[in-house]
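Consider the single chain below, provided in structure tokens and representing the form predicted on its own.
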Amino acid sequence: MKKLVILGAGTAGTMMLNKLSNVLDKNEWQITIVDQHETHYYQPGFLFIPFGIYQRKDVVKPKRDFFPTGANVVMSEIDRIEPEKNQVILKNNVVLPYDYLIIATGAQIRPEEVEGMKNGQWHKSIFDFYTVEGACALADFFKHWEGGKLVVHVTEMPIKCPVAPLEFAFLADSYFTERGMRDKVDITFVTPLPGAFTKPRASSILGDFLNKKNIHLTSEFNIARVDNEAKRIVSWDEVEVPFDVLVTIPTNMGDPAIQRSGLGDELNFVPTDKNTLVAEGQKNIFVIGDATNLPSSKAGSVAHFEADILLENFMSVVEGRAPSQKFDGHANCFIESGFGKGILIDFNYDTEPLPGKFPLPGVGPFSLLEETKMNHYGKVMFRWMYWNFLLKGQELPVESNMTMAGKRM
């Protein structure tokens, strides 16, 4: 019997488990999925928790609810992968041999990578919202905060969901306006990028939104340390940004098991062929989602688009053929802009976000690079789609690779 091991039961790993369980002969294949946590988090929902839109209960479900019947589930921390032996070693010293391996171990925040970030003020006046604990702590803080300098800060790229920090700033503007205290809150958006976003066209548009909302932009800021006593972040060239509350996106890194396996780059992301999703230097190891080092966004939509490509390439490899399907870096992001509106961008490795209609040309119902209420509804509706369709590996009416249909140059 052939053995397939999937490392990680987050979005990408769960999708691949469901897709492959539907196509691989159960009499010929044993599929094992490994994860150390029983709870699945809807991570896009973390954004809404600090503003009282969602609560913790709205973003968590048991992982086993989304596994197919009969799945071989191993709940354990991964120690390392030994690709030369085709085996995975778990922390409890259990050895899992494999014929094929899919790495879907995701990305994690590492606030300790920046001097002073996780010292005395962590979750007191310095918060993240990339964990449910950080988002909930920030929600409690905002309930009683009377105003001051709010700094939204990105440590370094890449990060999960690159638009999320901007969304946070936009929602903060909306939240404090609706509470009648926006004039008491000074919002600054601090980024290591030269502009508001990674793609120049979208960066220009999103930068205009920052201006319209009276959110100050500090770009090309490469943080060296956090001064907890003076409450300021300091760059390597000694630029200082003071804060009363710092909402930071810390360094994002891959799973430590990747480092222990000698398979990762300096951030523990796995070097991966950006088209075939095969791990570089390997023939029987595939990588998907946030665990890759691809120059695409680390986002749920990207993992979904990758999953369809990976399914085809996996089947080609196990049947003795070369992987022929090519992922083009397709990303699709709804951006909350506050006050019940949103923006939608659709792009890939080579094509900037363009205006137009999505997904139906000329019809939509969503508008690209425009702020509309329908785009906001799309963002909110996605949670239902995520739990009921995407995680279960079912098809969604969106092409895996980007299409130019409906877009205007």
Contents of the next structure:
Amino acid sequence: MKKLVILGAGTAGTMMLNKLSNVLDKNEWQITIVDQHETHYYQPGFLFIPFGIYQRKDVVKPKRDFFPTGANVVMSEIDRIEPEKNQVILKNNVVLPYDYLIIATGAQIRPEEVEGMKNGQWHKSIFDFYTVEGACALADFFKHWEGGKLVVHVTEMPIKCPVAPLEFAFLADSYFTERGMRDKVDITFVTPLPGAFTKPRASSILGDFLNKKNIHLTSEFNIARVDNEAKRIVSWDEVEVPFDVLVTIPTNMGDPAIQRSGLGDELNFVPTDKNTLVAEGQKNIFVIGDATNLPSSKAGSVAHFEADILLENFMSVVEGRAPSQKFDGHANCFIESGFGKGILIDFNYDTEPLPGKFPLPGVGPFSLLEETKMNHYGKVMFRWMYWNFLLKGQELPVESNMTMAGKRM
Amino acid sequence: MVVATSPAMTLARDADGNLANRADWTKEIAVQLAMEEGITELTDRHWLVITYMKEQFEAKGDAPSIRKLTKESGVETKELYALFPKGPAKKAAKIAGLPKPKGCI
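Okay, that's the form predicted on its own, but what's the structure of the form predicted in complex with its partner chain?
Now the complete complex, all chains and molecules, led by this one.
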């Protein structure tokens, strides 16, 4: 029996388990998936919780609902990977030998990386919305808040879903307008980037949206510390931004097990070949999703596109051929812009987001880099697609690698 | 209006405005690149960081991120921001004649 071990049963790991269970011969392969948590979170839904649009129950399901029947599931924390011995050591010292390994251990927020972020006002007037706990605490806070300075802040790149903080600012504008108190809420978007987003053309268009919605932008702000007493964030070059409520995206890092294995970079992300998805310096270890150090967005759509490429390359490698498929960094993101509208962007390593129609050239129904109601419906509908198709590894009507058809230069 | 006449301005650049050819780099060019970033004088501390960036690039094929700089260059984050305001990793890479670090997306 050949042994495949998948580390992490989030979006990427679950997709790979389903895809590979369908194609690998059960008489020849034993597939094991390892995760320490029973609950699967629909992370894109966290964004909506602070505004009362979703509740906790809308974003959680048991992981087991998405595993294929007969899957070998190990619920345990991972201590470390020993690549030279082809084995994984679990927290209880159980040893899992493997012939092939897929790392899908994701990324998590680490507020303790910034001085003062975690040990004062955390979940009192400083919140994250990248955990269900943070998002729910913020929902409770907003219900009773009477207004003041709302600061939406990105600590450092890379972060999961780089558009989420912008969406948060847009939705906050919409939420406080609909509650009739927008005039009492001053919204500032604070980012270490030179503009609203990572890519120049989208950055300029999204920057205009911030302007239109009367959201102030403070760019190139690299946070040094949170001053809990004076309620302000301070940059390394002593710029200060005061807040009444701080909604921050803390530093995102890979799993501590990656660090313990000596397989990560300074943020515990695994150096990965950006085309083949093979871990650098390894032959039988693949990496997918947020766990990689790829210069692509950390997003479910990226993991989904990677999954198709990884499946092909995995089959090539186990059959003794070189990995043939190349991932192009394709990402596809619905951006909620508030008031029931949304913006869609589609891009890869080399092509920045461009205007046009998606997925059918000239037809749509979605519009790229434009604010439409249909784009919002796409985002809402996606949750259903996620639970019912995507996690189960079924095909969606979108190409894995990006296409220029329908885009305007 | 001051007309810029620095030789660095005539050199080929990439999309980020960094030198397209590392071979074009000299210490004199570095001084001019620093000027473009609003840094009027390169001190020994600047050169310590620039030299470290160049060594890392030779060894690893990518310029180090700010986290790596803080950990390994021997210069604290606070001082890095004082030396290279706003973006130490990005600016030091540019002045060192290297492409923008991959981590800076």
